[in-house]
Amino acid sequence: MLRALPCVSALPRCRATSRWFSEMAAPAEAISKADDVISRTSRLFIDNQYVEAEGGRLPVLSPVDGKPFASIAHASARDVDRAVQSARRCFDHDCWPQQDVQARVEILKRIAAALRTPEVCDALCVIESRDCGKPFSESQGDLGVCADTFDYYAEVAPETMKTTYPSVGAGATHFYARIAVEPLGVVGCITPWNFPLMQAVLKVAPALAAGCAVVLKPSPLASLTCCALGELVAAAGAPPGALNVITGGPPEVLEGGGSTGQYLIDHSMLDKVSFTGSGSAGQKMLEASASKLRPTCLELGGKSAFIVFEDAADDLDHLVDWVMVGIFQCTGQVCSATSRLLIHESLEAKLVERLLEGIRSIKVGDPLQKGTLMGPVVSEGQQQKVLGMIQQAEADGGKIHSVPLELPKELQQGYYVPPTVLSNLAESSAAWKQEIFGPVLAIRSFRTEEEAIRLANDTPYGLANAVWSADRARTQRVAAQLKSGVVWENCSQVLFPSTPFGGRQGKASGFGFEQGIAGLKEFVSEKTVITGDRTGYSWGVYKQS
């Protein structure tokens, strides 16, 4: 998904980036200040202090060049059990679940506040467009977002939270009910590279606004920024064990065997796990979960439509920069990303050949300075795994469009993909089929709104799809019938702090939700309560005459 600046009072807080903010450059006092908050917090957050790792180090390599620039903690087996330990004694033994929601929510407000100070959010920018690569005004607005869901929950948790008083009947004159809403409990949030710091603030925020105990533990590929997010909490007045970060593997393996993410799935103490990320990485966190019954969130992937209908031909110009957005912002690497093109065959042509003037505009280079619009991927084995797809579709009898990149002699070694265009692909073709997680649009024509829809959903995932056309009734006809969590109309990736985001049930894109009420309903665990209302009564069902 793609964010909007928080600095620009006059956008909407959505997670839209537009175009302007593409001519921001990374400013030199942040850079300075990034590489300081990168030697104070690159270790493991636990009980409130940043501890070294029995595992040793790992290297993070700056997919902008291909060079280290960094390393993280490795947390061991028994790193792990510290945080989750940690977790636990702020849960069973601190005030933090039984804390009036107030308290908690003031600080959230204190964290969104921090994350909107310049100092705070140039520094962890620079951080997240260092280690996985995007664009430094993309960076600037996932930020934006982070400060928004912290400020979004503590809103509505005090409502949410509040104990309800259902009907029972009129027939029921000797009892009433509440329905209490608590914490549910130790939460381990596991979350990918793509959105390091954002996606694991909407898994953090709700935990906190809810009275949970969180240990995160980020992407071993893009994990700076998360380390950064502990000092930030506890400063806002969280208790020791609130939130607790590790970093390590899979796949990197500890000595002995094992992994970080492994060690923490399979830890008895925690009584949920929220993932992000991919499906085979899904299914090993249900099968950690299985034999504990431990609910388990998952957010995985997709390969969602974006249908264009023919009166979409007067609005040529808002409609590429829509399907450009739904692709090549994050460099394509977006659960959510609309990466399958359906266009009507009377606009084909003449849609096709906007869309490649507009990838010949598009700057790939270094994430920090001015003007570049597309970083590089995140690693070498994306950047190979990207390029296979592209050389495996032309093969198959598909016609690539791209244009060669232009990079300067010390971002050759980085980890760059050339925005591209696949047409002439077959319905079984694995590029139209298979998520890609890049910069590569594949496009397909149809004839009619049936056959668009049947394309739209012939595929496993279900986390969502787009529509467009001029005519209104036309694009929520189309949006019932399509089978994914999120549908946009004239759009693309647009969500807001309030709007749930999760995939259709019974699909391959996960079950749960980030964001919304629903978001923060992941958290918490509702206890109905029954009261009679008076003591020397019974139904006398039996009782002794």
Ligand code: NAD
Second form
Amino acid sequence: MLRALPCVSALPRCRATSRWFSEMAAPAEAISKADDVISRTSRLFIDNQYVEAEGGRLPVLSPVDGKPFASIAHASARDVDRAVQSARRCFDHDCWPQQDVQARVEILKRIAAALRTPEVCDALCVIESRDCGKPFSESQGDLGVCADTFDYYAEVAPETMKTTYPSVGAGATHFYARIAVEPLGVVGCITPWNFPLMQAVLKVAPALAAGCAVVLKPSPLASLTCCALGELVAAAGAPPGALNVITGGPPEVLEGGGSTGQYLIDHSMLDKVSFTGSGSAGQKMLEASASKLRPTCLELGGKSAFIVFEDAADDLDHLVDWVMVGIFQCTGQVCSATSRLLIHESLEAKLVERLLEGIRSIKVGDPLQKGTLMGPVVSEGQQQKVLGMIQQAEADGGKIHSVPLELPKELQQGYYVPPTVLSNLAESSAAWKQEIFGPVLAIRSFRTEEEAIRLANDTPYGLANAVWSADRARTQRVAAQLKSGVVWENCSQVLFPSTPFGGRQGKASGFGFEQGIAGLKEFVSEKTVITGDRTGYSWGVYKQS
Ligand code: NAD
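Could the form predicted together with this ligand be given as well, to go with the form predicted on its own?
Below: every chain and molecule of the assembly, starting with the one above.
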């Protein structure tokens, strides 16, 4: 069980950890508990209460078998307004932003403890796996990250929110300065479906730690665990309006042509939007914020490279494992997936052979069953997109390496994609250039270090990259030249609550940070106060003589 592994808390957001639990099937009692949680919480959460939406309900299909298994509330413009007004009241009139940071710290710690409670954790993992298709073991890894993230911000908030007193210089004897760190305000948080609860927590935990009030809108493709977060936050002692959760489209549109997400970002009472998702939706966030001159943090997609130098031949077992972690976790639906493998030409044939052996060992199937290492992708649309890109790669002259799926009858309507490796790709091919967001690894070879760096950087994205070599000077030299917000040396996808994560400024993976102190600073506003000492001193510039 997750809670029995002490090292999990040291490996937050480390999707690699989930393989340790891969033998774990979802416990039967957690499966029946999950249904209770869904029926209680799959509504809007406003003012610390579950309420129905005016906009009706949307069916939720499980990617596991393509069948409906729940429904979510579809928030109308008025529902969105209710949620924003509630957050506004909390921020403007409740003591939430003014109260001592220690009181918020205690709430964060209680949320973390609740997430670690075995019955809560297991039920949420079942819901997550059914809703977005990831193996139960991966959901356990995600839940561990969520708890660790609340604890991390509980630990660092007091120091980060402290007023500081900078020196104003030896000559400025009549003045003092202080810099107060204040909560930013009401934040609209919009999140994707690949790590549904975790992506939400990466925003909600630091926002609450800072004293902001949040309106969270998760993806309609996987909202259910975020709905349940509302009651955990309220039960931990957060006042009404500190966290409101609303669900609905896009892509689903309401009567009159609007959508829940668009109504939220168009609302005039938000002080900030924090978004994780695709570049095209990121543009909509900026458009909605532009007329309001509203700060907007964007965490967008990527097409990260994993560079493998010739000396990797000495340690192929570990290398192959990291390469597979980099692309096959969460069925490849990871923004930072190292989806382009750049191999030194001397190793290409051997490594492709080893990867093929590796993908043969991946059990694809029901995410709640024992031994499943890969579930379906999230939706039929995503399945068709990924399969279409594989077909296109073949039509463009690429070579497909894959193993046919063997699915039992009851899963055949689910949204499965075989783990696939593509080689012989042209630099200009879509499979090499574009984010596929599925279990598809694109391979090219290189001859020199300069060529590897050029190929890795030849992308509009700038989220992450990885480099593998036994030569430490080389990995450091290459890391320094890779244009991304994160670089992994001799590993992939490893992140901690304390390490900031975000796209490189100026590239197409967004701007702003999650995790680390930088992730907390996204939700604060610093105020400089300069104090004169009132000792009858003035500059005398306009002195009447
Ligand atoms: P998406 O952009 O389609 O949707 C993300 C969220 O935005 C959803 O909640 C959706 O309902 C909402 N949305 C979409 N259009 C909107 C609009 N006009 N107004 C308001 N809300 C709107 O992305 P997705 O398909 O859910 O997720 C996949 C994408 O997310 C990939 O590109 C992936 O790389 C990216 N991603 C990035 C990170 C990161 O940390 N950088 C993490 C996970 C996913």
